[in-house]
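Next up: a single chain in structure tokens, the form predicted on its own.
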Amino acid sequence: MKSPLSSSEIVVGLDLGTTKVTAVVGEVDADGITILGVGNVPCRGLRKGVVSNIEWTVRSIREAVEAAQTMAGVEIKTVYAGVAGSHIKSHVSDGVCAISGREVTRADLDRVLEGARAIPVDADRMILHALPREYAVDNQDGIRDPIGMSGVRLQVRVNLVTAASSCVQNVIRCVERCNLNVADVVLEPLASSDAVLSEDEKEIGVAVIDIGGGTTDLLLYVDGGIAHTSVLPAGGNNITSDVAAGLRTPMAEAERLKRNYGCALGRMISDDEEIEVPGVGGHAPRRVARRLLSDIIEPRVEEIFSEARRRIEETGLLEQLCSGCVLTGGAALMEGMVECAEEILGMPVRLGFPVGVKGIVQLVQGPQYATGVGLVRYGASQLADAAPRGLRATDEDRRIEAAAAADPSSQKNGFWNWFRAAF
């Protein structure tokens, strides 16, 4: 790829989510990341963020690209696609290795990062992400990037997030199918994060929990690292059932009424204020309390926020995390949301909107398109870590490079590889 130092390059995020696919276009260059295009249309052929059916969700795909291909007025051939569902996975790993000059250089960060990757997995799981959390040369800890650093051993801790190998091939092969190549695959919870965090936030400790239509992400952050990610098996569409359950209303309505006059706090709604029900199979509207809307939609709200405490308790990092919450997600505009997550979190919460980006920036302002935007960001990373890398390389440097073009098992990137031998 160019370096975005000197021209600029397409970027393309690809947010496969359960209820929508989104696809967002920015263009990168020296001077950041602009929005040209949105595309978002619905989906129905993803379970709780794994694809449940090939052929729904290859048509959802193609015309979310479409659309904003069409609004960006470019061709779009690659994509950065998000992944998410509830098997994804993560734990802490170590990696060490001996600084191969005087200094560190990339390419001993390369080594050290795959050295924390060298662990057995189950055959049917990959690794998607080694996450570095902090790194340590000679006795020195803490330290967030050691290149140029002087020492003869370095040490890194890392969260691996691994996910289920058929999983990741289904999201692939859906977008190959729509004759789109894939840049990369990526966590869903890691896009939306870079996408609504601040540098501040990171630092002093955060969590995103990211309410999505099938599932619900949590991913901590801990002296500017992730400490933990984890996937709860609830979100919006849980909510929708349990009012189509309760009005006895078609999933569609119970989704529009969720929509306009959800709340996940029923205190917050006065006792004369009414809504319209649509029946179901012939039966007429009939109208009810908008606080039995709420009764129904609050048990959920709080079983998801709950079971988000107890996870983050778990961890110990609970007391860590001053900087409090940030909510994204769709389901994260209901009124309510913020005010319930307080109650049940017991720190500050807010809503996550997407920053750092210009342009369009309108047509991706809200909860909904963190992931989508973080996606773009992520590419956009990509390309800045590929420039400096290509400029600033030692001979050292090429030597562990070359070994590696040479060694395919031995790349950085060796998920690709592996890929390709597995299927």
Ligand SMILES: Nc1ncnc2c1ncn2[C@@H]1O[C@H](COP(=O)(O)OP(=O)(O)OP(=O)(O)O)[C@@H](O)[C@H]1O
Given for the second form:
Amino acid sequence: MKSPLSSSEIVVGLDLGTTKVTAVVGEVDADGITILGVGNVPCRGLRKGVVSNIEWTVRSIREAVEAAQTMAGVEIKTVYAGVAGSHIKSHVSDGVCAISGREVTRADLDRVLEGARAIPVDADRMILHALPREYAVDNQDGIRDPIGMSGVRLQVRVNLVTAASSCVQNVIRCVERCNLNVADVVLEPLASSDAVLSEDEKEIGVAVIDIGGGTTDLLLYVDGGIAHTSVLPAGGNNITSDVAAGLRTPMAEAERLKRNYGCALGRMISDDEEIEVPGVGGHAPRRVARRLLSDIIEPRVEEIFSEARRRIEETGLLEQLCSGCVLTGGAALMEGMVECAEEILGMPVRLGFPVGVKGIVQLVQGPQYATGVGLVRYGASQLADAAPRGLRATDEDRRIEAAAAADPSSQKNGFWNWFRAAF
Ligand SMILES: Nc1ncnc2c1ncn2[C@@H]1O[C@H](COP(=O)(O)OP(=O)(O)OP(=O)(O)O)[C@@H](O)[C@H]1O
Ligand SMILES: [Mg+2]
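For the form predicted in complex with the ligand instead of the form predicted on its own, what are the coordinates?
Complete assembly follows, chain above in first position.
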């Protein structure tokens, strides 16, 4: 069979955010991902990361996809869609299988992962991802890549990510109503963290906090594997509402003031700076101290980072996040966010912009595009999965691959290959 990556393939990421729908078109070949087009359309069809109005969401998806395909000059048929919201939960689960003294193959990894997935989940929930944290072969644990190792017993510890089936179904329904196929539904913070992190950070341990409009997504990498993910039900829109209420100004003005003059740490603002605040209901505009704006913003940002810290502490992994925290998502752009996060989380913090792609990168440069770019990267890794020889296979890989292919129980496992390609 001809390897799909011997030529190029089009991969499209569809980020359904609370404030916007973004379609990112990437061309994937053996040299990597080239961004060909982007469609970005405001969307009011989601609340806190979850579809609440199908019609509005469908309309935004249509517009975003049309814009992206016009720019890219390709027809979009299939997308990798993001899913988010506080219905997402993650649990640790273990799997075990016998390998009877021979070398571990990819088929064994599939079997052991299948075992880890075999836990009862509520009827209204589904397993979205099984993310391997570490493997053990016989008594040796902490193994990241057991392929080729010999033993009698293979174990895996995974993070099982589960989601409310209805929320996932609604995402699929919206996409299919636009006559598009869903190649896969992907946890949004998984995608955005992949777009902004370096391999070193994943290795040393890092927290990614994606602060969007409706939700703040948290994802922890420890020893190169995903150790925790959760979604906090607050984001940039809550900051805007606070500003609108606190300064008694319309939402649109509050959004503008927040973006242009907002700051997450009041003490970074000098006392003599002033801003003009338009009034509501015919009231005249008035001048107020910029410090007042940041005094409104700061408690909400503090609340978000304190909750993130509480959740990190709960996992017991705080000490293992040696490279600190990466902030992404549109709300991370506000002045003072990095400084405020450093104070509350007690670790070094940097802003995360999408990396690892070429082409029209200026269109996907901001942290609000991390999810869209990450979805394309995820899709690209799935293609690599279908063509393991094309990317980076060694002779040893090929030999083991051939053995796995001969094994009738052999199945593809997207996640394993995604991790494999990432290392
Ligand atoms: N320069 C800026 N300063 C402050 N906030 C900003 C700035 N630019 C964007 N934002 C905020 O970022 C938020 C949108 O971010 P993003 O596009 O990542 O969210 P989303 O993906 O639509 O939502 P979610 O991920 O929560 O579903 C909005 O609340 C917006 O006000
Ligand atoms: Mg988002």
